[in-house]
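Shown next as structure tokens: one chain only, the form predicted on its own.
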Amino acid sequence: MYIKRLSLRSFRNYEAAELEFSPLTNVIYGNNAQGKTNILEAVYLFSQGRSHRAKSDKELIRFGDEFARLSLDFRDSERSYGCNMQIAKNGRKSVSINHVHIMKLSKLMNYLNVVMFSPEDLELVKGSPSARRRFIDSSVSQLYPAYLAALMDYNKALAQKNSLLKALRAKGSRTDIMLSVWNEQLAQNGSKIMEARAGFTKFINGAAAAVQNEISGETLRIGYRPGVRTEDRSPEAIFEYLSSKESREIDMAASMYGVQRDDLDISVNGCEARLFGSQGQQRTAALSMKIAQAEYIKSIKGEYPVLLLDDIMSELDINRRMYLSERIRDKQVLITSTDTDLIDKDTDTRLFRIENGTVIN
């Protein structure tokens, strides 16, 4: 899978830009705050349907303009795709692929697969459980539409249950038939989510452990810690478990149990990486997990995703930089950097210098 062309109009600080990419290494370089990351963000939009950093789509529109327009041409092993996107200030977003309108933005995940590397990846190890759940969900959702559907349905039912729990505590009531209705929906979708997350974690554990060992000789272990503590992941067992916690949740006026509480246990050399790992161990673990994420997508799709490296080379020491350069050598990668000397370049490398929202080839 590789991207051939990206076009931007009134996107972030770009009035207009056209980029023709190499199927291998592409280096987007320049001083800070010139718009390098905006290019990676645009590509990410076509994969996930949303920005990896903007809270609102309105932030993506160039100041003073009414619309942002983007187009992306890419191909996988079977065919070529032409994607167009328009983002309006009123929050409306329209997307088409090969001239067919896409009704649900989540459908974009079925076409373009990307893996983003950034300095913020350290949060995978030392951050909150929500960062690790996002890591799992963004990986699995790209490959399994049914997983994304289950996740969306779960979150809708969870919101309804939380509203009911608050109302019950406010009234001083200890029961409501709708609580069982929402728990049943959570159990049905939660079972699918748990199975997928457990399978993903098993793959990532093996792949990331191999990378960590190759880089540092250390032992990395990643385990799945479910928010429903039952060996049986069937909907019936999960429903029974949630039902047994109703009283506790009414007291707290919140859903305290379920896949929304899932987490990953990450250890290096037998010690919890979040609490006891050094900065170097945490950074290596995060890098290993992101490489494993790309391997996971490749294992399912049969081809590597596009790799987006946002100013990550400056964060790595020489050994980790050399290792990563070797792992990405035969894959398409878009790298942002302030210093091209940090990048291992060859004759297929394409350079794009960015100055204040202008691409200078």
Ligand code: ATP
Given for the second form:
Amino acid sequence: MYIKRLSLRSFRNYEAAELEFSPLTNVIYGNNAQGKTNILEAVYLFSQGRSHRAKSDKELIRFGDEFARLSLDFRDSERSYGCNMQIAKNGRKSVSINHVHIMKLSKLMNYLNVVMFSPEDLELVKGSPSARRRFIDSSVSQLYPAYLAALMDYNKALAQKNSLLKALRAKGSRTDIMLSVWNEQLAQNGSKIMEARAGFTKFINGAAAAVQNEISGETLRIGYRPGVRTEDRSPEAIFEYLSSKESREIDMAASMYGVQRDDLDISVNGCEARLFGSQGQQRTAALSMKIAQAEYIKSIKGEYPVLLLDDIMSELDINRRMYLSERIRDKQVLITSTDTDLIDKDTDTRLFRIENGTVIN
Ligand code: ATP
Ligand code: MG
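Structure of the form predicted in complex with the ligand (previous: the form predicted on its own):
Expanding to the full complex; the earlier chain stays at the top.
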């Protein structure tokens, strides 16, 4: 799939801008703080329904303005889509695709798929487990709405269970019938989530290992480490496991087991990458995982997602840059950089110079 045109009104530091993209490489360049990442953020918004960096949607509206208005035209192998979005000061977003109003923003990801590469991807390897869970969740929910639904139901039940555990501690009580009701719901949804996460990890392990090996000859291994230690991922087995941990969870007044504690084990040449990997090995592992994420979307959708590369070329050495350039050559990619020399260009490459919220072609 590829995006054809983006139009911005009162978005971030843009009063008004129009960009017509090449279906292949697009380079968005300029000095720091001019509005390069803002362009990628706008595209990301049309896929994920939320910004990759703003805490509140209000931040997206140009200072002093009431509304931000964005539109994006894109197409996949079957058809074209025109998508409009309006963001109001109270945080309300209204979105339509081909003039049909979209009630749930999470529906957007069924239409437009993107993968964002940024220097913060290093967190996938070095950061906390929640960064790795977000990586899994954003990949899988782009393709399986039922996964997102299970995740949301799971989180609702988890919040209820956590407040019950706290209430039990406050009362000094050690039993409540509702505990097994919540565990039952956690087991039902947890089972679906674990199955999907295990399947995703298996794919990513194969694809990312191939990339890492090609770049550096190293052996990358990514394994799924579930927060419920059962071989059997059926709802019954998970329920039984959670039930056996009730007493400990009551002691701790917190849910200690479940998919909210899932993680990925990432190793390079047999050593845990988080603790023993060099910066370069960690960066390569993160890059391999993101390329694998794009391959995963392709394997299910039959089409590559749009690749958004935010300022990552300057972080990579020449070998990794060359490898990445080769991998993205036949796909649509939007690359931001302060230095166009770092990017491979050919006759199809389109360049956009950004200066203080203005696109200068
Ligand atoms: P760098 O190379 O440093 O990453 P960049 O070109 O990617 O820079 P962006 O993050 O896209 O920069 O844009 C940052 C600019 O946008 C800053 O000057 C910031 O003040 C401005 N900006 C951010 N939000 C708003 C807003 N709501 N209204 C007006 N300007 C904004
Ligand atoms: Mg930037």
